[in-house]
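First comes one chain, alone, set out as structure tokens in the form predicted on its own.
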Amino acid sequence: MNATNALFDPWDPEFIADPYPAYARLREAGRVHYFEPTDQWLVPHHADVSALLRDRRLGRTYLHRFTHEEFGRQAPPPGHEPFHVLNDNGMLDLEAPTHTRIRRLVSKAFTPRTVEQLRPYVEGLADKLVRDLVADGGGDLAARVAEPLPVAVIAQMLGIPESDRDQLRPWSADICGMYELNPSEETAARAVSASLEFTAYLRELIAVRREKPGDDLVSGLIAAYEDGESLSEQEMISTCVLLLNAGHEATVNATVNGWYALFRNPAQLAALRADPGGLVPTAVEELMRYDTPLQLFERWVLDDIEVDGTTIPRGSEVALLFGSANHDPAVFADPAALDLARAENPHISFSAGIHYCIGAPLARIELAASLGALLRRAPGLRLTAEPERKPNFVIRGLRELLVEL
């Protein structure tokens, strides 16, 4: 085993419940580490991180530039293609210039004042929530509050029917768990079966918005035209998958990493008990921080690069560790405490660069929003049992969050 395998091992389930110390481990080692079970190379620190988020030489994709073979790379197999359809006509996993029209698109049908005309229905739902869990005497936050509120923002930006939501969450976690590292042969089949439906089900609903135009963002990506371009079907159905996905994974395990951060740190949830209209804005940006819901970003070197002495050349792929830049001390003070006051928190949790969350807005109004309620009408809320984390590691989150009042 080599001196990287031995810092960093994201199938170890002590690994996965508590990443920071290795990647305190990891940032002393140096800043750029290759990691032969993935085939990448490791970036642990935070102005690197940021740096290469930003660095042009570098993309989501390589398609732009290069076929497979010309990269060094095989295809996908055929048998993955479905997924890849899915995944590869969505902005987050496209360059310029394709990305830069899709992006500019779907900016018209998502401004910051459509985002802020649902802050009425994102508290009420969040109240909503709340106000059941309170009455049963709690339960699983993360099945009760933290899942079913982004899943219904998303759903009705969208304008998905409430009778067909129940369908949103197991096809979005199907289709991510081929983010995680290394994904099985099982998790590929059921992420294809997962695309092919989620696929079918927009492209369905997308011909009704065609015939009967609504107020909600497929009618707004329809509508959406620009010096001639538009968007095609299938960036549509792209565009929306990612918006759901993100929506889905990202808010629900920040929520519920936030709230188990909070009952492990009980001098900072009594502060902010003590005082929530001041602390929320702040203590929604170091809950983000200090367990980050998304703890790896890929890149594909593009041309060759140098990190700290170090070539990697063009065909490697990079592993930027959100995680561990979130933790560095050259940027965070005391970064392994959670400071609920924190002022000065850059962290990188929504990226950077012209990959940076569209959706970023609306996450910090559903996680304020969700906060804001469990303060408000759950005070003494309390953990009744150690909670169990996925077995994944670069989205991370729990399998449940079981609370009582």
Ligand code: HEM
Second form
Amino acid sequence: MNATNALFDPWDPEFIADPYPAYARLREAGRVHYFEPTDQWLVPHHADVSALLRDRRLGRTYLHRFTHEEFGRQAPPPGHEPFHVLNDNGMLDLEAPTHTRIRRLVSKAFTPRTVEQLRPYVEGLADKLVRDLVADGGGDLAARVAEPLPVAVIAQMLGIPESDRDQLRPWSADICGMYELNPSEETAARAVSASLEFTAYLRELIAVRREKPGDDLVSGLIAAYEDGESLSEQEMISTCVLLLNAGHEATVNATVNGWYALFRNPAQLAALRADPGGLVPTAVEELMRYDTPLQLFERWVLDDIEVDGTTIPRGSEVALLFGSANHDPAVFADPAALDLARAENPHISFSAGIHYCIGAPLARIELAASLGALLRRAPGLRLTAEPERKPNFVIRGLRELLVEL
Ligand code: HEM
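I would like to compare: after the form predicted on its own, may I see the structure of the form predicted together with ligand HEM?
In what comes next, the whole complex appears, and the chain from above leads the way.
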């Protein structure tokens, strides 16, 4: 066992329960660590994660510059193709110039003004979900508030009929299994069948909207396509799946991780209840930092780079540890403490560089809306059972969060 394996074991339930002490040991041990089980270079410091996200010598893909063989990598097994066709045509897994073209189109739906216009709808929906939870005397905060809010918002933006929305969560969950480290064949098989079903569903929806356009994002993408903006049907489908998945997975987890953190820090929760108007904006940022919903993002090394005197050659993969960067004492005073009033909070939870989260302004509105509604309508909200963590490392969340009033 090499030294890194002893410091970092992302499959250990103890690590999943609380990875932050292990990150602290990893940061102390150095700025870059080769991790044999995933054949990746781990980068745990905030300054390095932040710099590498902006470094054009790295990319989410290498296929815009090299074939698999040229890059010294194997093509994925042919059986996984439906997942890769879907995933690899989404902007998150593309680089310039394709990324630039698609991002420009989608950005139109996410300008600060467009997103701000959604605020009353998001707040109204959050209020209704919380009222229903309160009327029942409590329940599972994940299933009753954290999930339905962002799912409804992104489905509404894309124009997914209400009756079809229940399918989105299982498809998304099965596809997201592939973003964990070293996914199993069983995970891949589930992701492949979800990719096929999701693709078929969207192909049909696009056909319907082509006949009868609405004022939704799918209709907008079709119009751009027909105006010669060169968005292929596959890119359109992949963009919709990316928006639907990215548009809710992390928000769900940020909400439940955030409330679990509040319940474990009663003095901070009391301060928030005493001054929600003053503290909600900084609380949203601090909760996203404190228990980071997406713990790691990967980049391919397209040209040799050097980190702290170590050369990381072309063809390597780096794993940028967002959860660790967000707890780096070089940037955050007393990083293990939840401080809802933290003023300086350059957390990296929304990434940086060209893939910076396009939905960040919307996510902030959603998180503030559910937090505000729960503080207002359920002032005595408390946990009824210790929640169980999902066994995943990269996408960090809870199976459920049972609460009463
Ligand atoms: C708390 C909630 C959220 C978190 C923590 C989050 C986090 C992230 C991160 C870290 C990335 C970049 C990954 C990388 O650099 O490799 C990203 C990209 C992205 N996010 Fe989010 N996100 C959230 C909510 C949303 C929402 C609500 C939407 C859409 C409605 C969204 C849509 C996207 C899209 C489309 C990208 C790809 C951007 C690109 O490649 O240019 N996200 N998100």
